[in-house]
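Take a look at this single chain in structure tokens; it is the form predicted on its own.
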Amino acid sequence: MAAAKIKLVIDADTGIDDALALLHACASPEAEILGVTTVSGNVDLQRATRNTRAVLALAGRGDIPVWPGCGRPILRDPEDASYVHGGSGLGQAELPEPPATDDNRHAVDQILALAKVHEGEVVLVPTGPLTNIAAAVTREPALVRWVKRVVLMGGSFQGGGNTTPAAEFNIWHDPEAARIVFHAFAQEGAAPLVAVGLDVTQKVLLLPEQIAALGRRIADTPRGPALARFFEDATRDYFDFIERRLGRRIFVMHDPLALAAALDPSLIETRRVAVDVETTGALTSGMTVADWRGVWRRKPNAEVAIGVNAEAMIGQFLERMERLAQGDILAREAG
């Protein structure tokens, strides 16, 4: 008897690494993607939604519904990450306009509806700011018990940030939302909240030569040429940006790692700890504070990633991209 598929709801601000996470999900036979919700972050809500639909179409999964959500942080003005992801959010990649849709349902409504209908089964994977998740749990606190678990990409728990010396972008963009979410999962009976932060994602690196080799392997497959061009065009400016900052041409697999860990928890090692989010510090706003020594005497509210099998993660990603390129295989599984 075949194992039950993992029901995913992905919440994304689709920039380049969110796009790779979506492709990983589409290529994973164990995943049943119930829908993707979008939020402002890397780019504004309109671009995030358009990018999400275009990437799903690239994967041959234009059937997956996409629901836009919150277009700005709870209290702050939105600030994007176009300096990393480019004006479109996808580097230099140019994807065809995705099919139009008349589904105007809101992301928060759909997160709650799907979690309730599939109570105890949905794995919620936020790869952007937590604005939609905070709005959902504020409206219905029982969401923390309805989901099977939440696996988010955000924060930095044993190191500095990438947007300020203290803060990682997703949490920094809407720290009030992040604080609401971490506090909500401190409730009795809440599902596990797994936080995959920078200090772990920065150990998972995709290299230019791996992208080039992948392109050669998939050159003669049905979806291979389009995928290979997307990988090359989407990552080119990112490699340049990281080389200027760090002196190395690497692509950090932030969001793909969170998505992969949602499907295969063995990829990461976690430790339960109490986490809070700084919202008022002039220098530390958006900082994720983990009480590793138990000073607060609070009950742990998160399972924080402290280690990763980076080689297995990269190998899995590349294998699944080869699988995705074989569009006929994926079509049989989706059907």
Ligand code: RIB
The other form holds:
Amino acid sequence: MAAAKIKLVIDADTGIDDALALLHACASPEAEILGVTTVSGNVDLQRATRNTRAVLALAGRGDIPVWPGCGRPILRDPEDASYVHGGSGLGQAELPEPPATDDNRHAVDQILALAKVHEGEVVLVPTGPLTNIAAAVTREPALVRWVKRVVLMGGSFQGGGNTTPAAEFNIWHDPEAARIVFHAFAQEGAAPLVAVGLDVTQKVLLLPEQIAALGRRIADTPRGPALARFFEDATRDYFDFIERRLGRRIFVMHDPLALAAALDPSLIETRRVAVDVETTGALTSGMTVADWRGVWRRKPNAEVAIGVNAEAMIGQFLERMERLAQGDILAREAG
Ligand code: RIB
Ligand code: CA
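Can you swap the form predicted on its own for the form predicted in complex with the named molecule?
Next comes the full complex, this chain leading.
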């Protein structure tokens, strides 16, 4: 008997790596994507929502509902990451306008509704700022017990930040929201909160030559040409940006790793630790502080990723993109 599918709710600020995470989810037969909620972050809510719908359509999964959420952080003024992801949020990629929808339900309502109706089964995968998740747990604290697990891309627990020397973008963009979420998962009986931070995501790198080789392998498949064009167009400027910043042409697979680890926890090694979020520091706002030595004497509230099998994750991603290019039939048959 086939294993039960993993029920996913993905919360994204769809930029380029969120898009690759969505494609990975769509190509994973073990995933049942209940819906995608969107949040402002890399780009504004409208663009993040449009991008999400367009990327799902590219994967042949326009059937997956997308529900917009919070259009700005709880307290801070929104500062996007368009300098990384481009003004559209998807680099130079131009995807067809997704079909309009009359489903006007809100992300926070849907996160709560799905977690409750599928109590104990939903794996919630935030790949953007935690504004929607904070609103949901504030509205209904029981959410931390309703979900099976949260696997979020965010934070930096042993090294520096990527947006300030102290803070990773998702946490930095809405530190108050992140603090609410990490505190909520300190509650007795809360489900595991897995934090996939820069410590591991910066070790998972997709290279231009891997994208080019993938494009050649899928050139004669039903969805291959459109996917190959998307990969090339979405990442071209990103590679230039990263080369200027780091001197190397690499694509850091932040969100795809969180999504892949939600489906295959063996990809990462985690350690339970008490985590809190700095919200007032002039230099350190958005810093995720992990009490590795237990000096706070607090119960751990997070499972922080400290190790990753980067080669396995990249291999999974490339293999699933080939499967996706073959057409959604194959992706679903294996499920
Ligand atoms: O710091 C990386 C994170 O910030 C990723 O989720 C990326 O999409 C941006 O949102
Ligand atoms: Ca993101």
